[in-house]
Amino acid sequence: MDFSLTSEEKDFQSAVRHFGDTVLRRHERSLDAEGRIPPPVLEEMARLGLLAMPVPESYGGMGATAVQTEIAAEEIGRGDFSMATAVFFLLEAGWGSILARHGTEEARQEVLPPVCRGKHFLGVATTEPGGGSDLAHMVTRSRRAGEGYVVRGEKAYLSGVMEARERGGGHLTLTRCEEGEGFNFLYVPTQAPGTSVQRFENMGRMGISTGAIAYEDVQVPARYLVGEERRGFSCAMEGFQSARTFVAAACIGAAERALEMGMAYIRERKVFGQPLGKFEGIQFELADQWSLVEAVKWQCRRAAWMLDTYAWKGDRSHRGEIDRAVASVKLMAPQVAFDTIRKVMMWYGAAGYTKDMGLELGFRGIMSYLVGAEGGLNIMRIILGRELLGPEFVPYK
């Protein structure tokens, strides 16, 4: 098995965190006191091939492997602290691989080319007001209606809700059919009629907007359908596989970038006449943080190379394997993330709780990846319980 990265992802990678440390890091204070990302901040990073990357060259993508996207969500976890930017792209190249892999070729070429370039944004829609994952207790409804579908119904906390209807865009939705079994995944505009949003105001990512979507019998054409008929649940259940994924490595790059500052920091800062990183109780605490970050941060590679070597290419056979490493990797990298600013924070002691220091940007973002976004720490629990033990020990049904 070779961990090392190939001489062509190196540089990828030596990139991005260029552009992480020259452009995000000059922006991520304002975007998160402004609300959005600068547009010369999308602008660079179509340039540099960075929005919805996975999508084929053929619809204005670069065609990036899992590993590739999962080493840029990382270094955009470590630019932007806010963790704004690094919701913008991973929901893009998640959502728009499973778009590009089981959407039509009229939504292909309609949808994925404005998103690449970051005129549109793309994102998903299954959280409703009512719950997250309580999928049988669904109100959100699709119907057949001529040559298409109609939907009605409200999802809530979703991300990109005012970059949607501002820039043009969308989510992929999931709702169930309201005749017979089963789910249909579907590209709603948030443009079209029949739809309203609401914006939330949130603790931190500031820079994206979450908020909810009404569905009032919105007219939804048939090309918009993703993946087949009736089965759209697998469909989604892939596309949160891949954004758990970057989700648990832009955490990783944010506990990184703590790491650095709390390093340069404790060799710097004099206490009892010597650097505070002498002191056992922080230099302990420094190889337990690091230890673990590196831990999370190697399976978090590893479930980017089974996504490209099972998932990605359409094979099915490593399912649970799959969904094993992915929601390992998403329920730890979080918390120890959110863990490592903590402690880093109290090793500036009273300066770590300014925002002149940055941390708290990192603490407020990385908050959202521990309440829920992208599937909450309990359920990724659940999904390891189902996984090591079987199926009939699922606490619902």
Ligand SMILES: Cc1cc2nc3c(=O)[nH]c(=O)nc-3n(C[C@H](O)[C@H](O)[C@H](O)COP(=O)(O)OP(=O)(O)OC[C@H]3O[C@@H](n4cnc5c(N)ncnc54)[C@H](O)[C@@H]3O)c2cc1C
Second form
Amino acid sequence: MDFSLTSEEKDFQSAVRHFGDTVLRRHERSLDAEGRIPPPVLEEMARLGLLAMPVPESYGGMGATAVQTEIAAEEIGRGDFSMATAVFFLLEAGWGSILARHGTEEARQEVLPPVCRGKHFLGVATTEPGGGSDLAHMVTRSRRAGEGYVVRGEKAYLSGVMEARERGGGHLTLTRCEEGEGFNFLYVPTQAPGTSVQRFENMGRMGISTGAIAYEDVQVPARYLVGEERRGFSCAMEGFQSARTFVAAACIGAAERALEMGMAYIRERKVFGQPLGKFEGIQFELADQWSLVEAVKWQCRRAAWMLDTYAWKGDRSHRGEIDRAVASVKLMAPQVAFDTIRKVMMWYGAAGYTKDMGLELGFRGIMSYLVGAEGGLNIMRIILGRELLGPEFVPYK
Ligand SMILES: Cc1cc2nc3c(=O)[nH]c(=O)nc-3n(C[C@H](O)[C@H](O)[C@H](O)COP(=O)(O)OP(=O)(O)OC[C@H]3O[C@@H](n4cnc5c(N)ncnc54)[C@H](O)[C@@H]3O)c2cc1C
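Complement to the form predicted on its own: the form predicted together with the named molecule:
Every chain and every other molecule in the complex is listed next, the one we just looked at coming first.
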């Protein structure tokens, strides 16, 4: 067993950290205020190969492994505390790799290169106004029509709706088959006739839009079917395995940055004649938080390694083990990151409450992963309960 990174992985990590420390930190406040990631930031990400990075080189990506992508997610979460850039990054990485594995050859050639160049956006649309946890009861439908499909319904709380509408691109959209059983997973361009978009105002991660898409008899060509007809649900679940791992990594990156800020502060800040870090009340909290962050970080890396070793090779034999690892990191990482930032904020005292310190950016961004983005915490607990106790313990039908 070898936990060390290869020299290639170390060089790559240094390059992404440099990008995070310089470009992302410079822009994190303005992208939050202006509601978009500035084009030069995306251009630099494309230059570094960070957009949809697991996509094979033949479609414009860098053919990155899940471990490399997990490392990059961590560095991007560390660079842009608001989480907006991390969300942009991980959606394209997770869902780009699904399209590369399960899309038709025509769709891969058409959709992926502009995403990897930073021209178009690629996201996922599963949540509906009626709920996001209970996907099996969704109402958005697709029916066969001629050579393709017609989609009708509405999705909500989707990341990247304005980016895809304005710049081009679309969402991999989970739809119930109108006739018979099953779900179709379809790439639906957000500029397709019959789609309309609404932006919601969030409390955080403002640099990427969140909103709804309504579909009024939207014609979707057959080449945009992802995976097999009626079997789209498993493709969507496979995509969540990757996206949740990268979400967790981004949260860990933000937590590490907060800890570093906190350690620098408690070394210097003197109260009652000594540095804050000398008081056990603070030092022990640091020890606890550091240990939690390390534990979840290595579980994230293990989850990414399992994706590389099994799932991304089409090997479903370790599905349960991967589901456990991924659900546990998506359950723990946002909570650990949120608590770490909150504790560091407390160490800073009043200074932590100011925007100058930037901790509130992370606070607001990480919160999106606590309330639900990429699956609510209780859904992760239900997956773990199912895997640990057996399917008969799932508390719903
Ligand atoms: C900023 C942001 C961005 C998002 N981006 C996307 C996106 O790009 N694409 C997309 O499809 N969706 C996206 N989502 C939606 C996200 O996937 C949903 O929030 C999530 O699936 C939960 O669905 P819901 O919000 O409708 O909550 P509900 O499903 O209504 O659940 C409400 C609460 O109840 C809990 N709960 C649900 N079932 C149970 C149960 N059986 N037992 C106990 N507790 C339960 C949930 O965990 C949640 O806390 C985004 C959400 C946010 C906040």
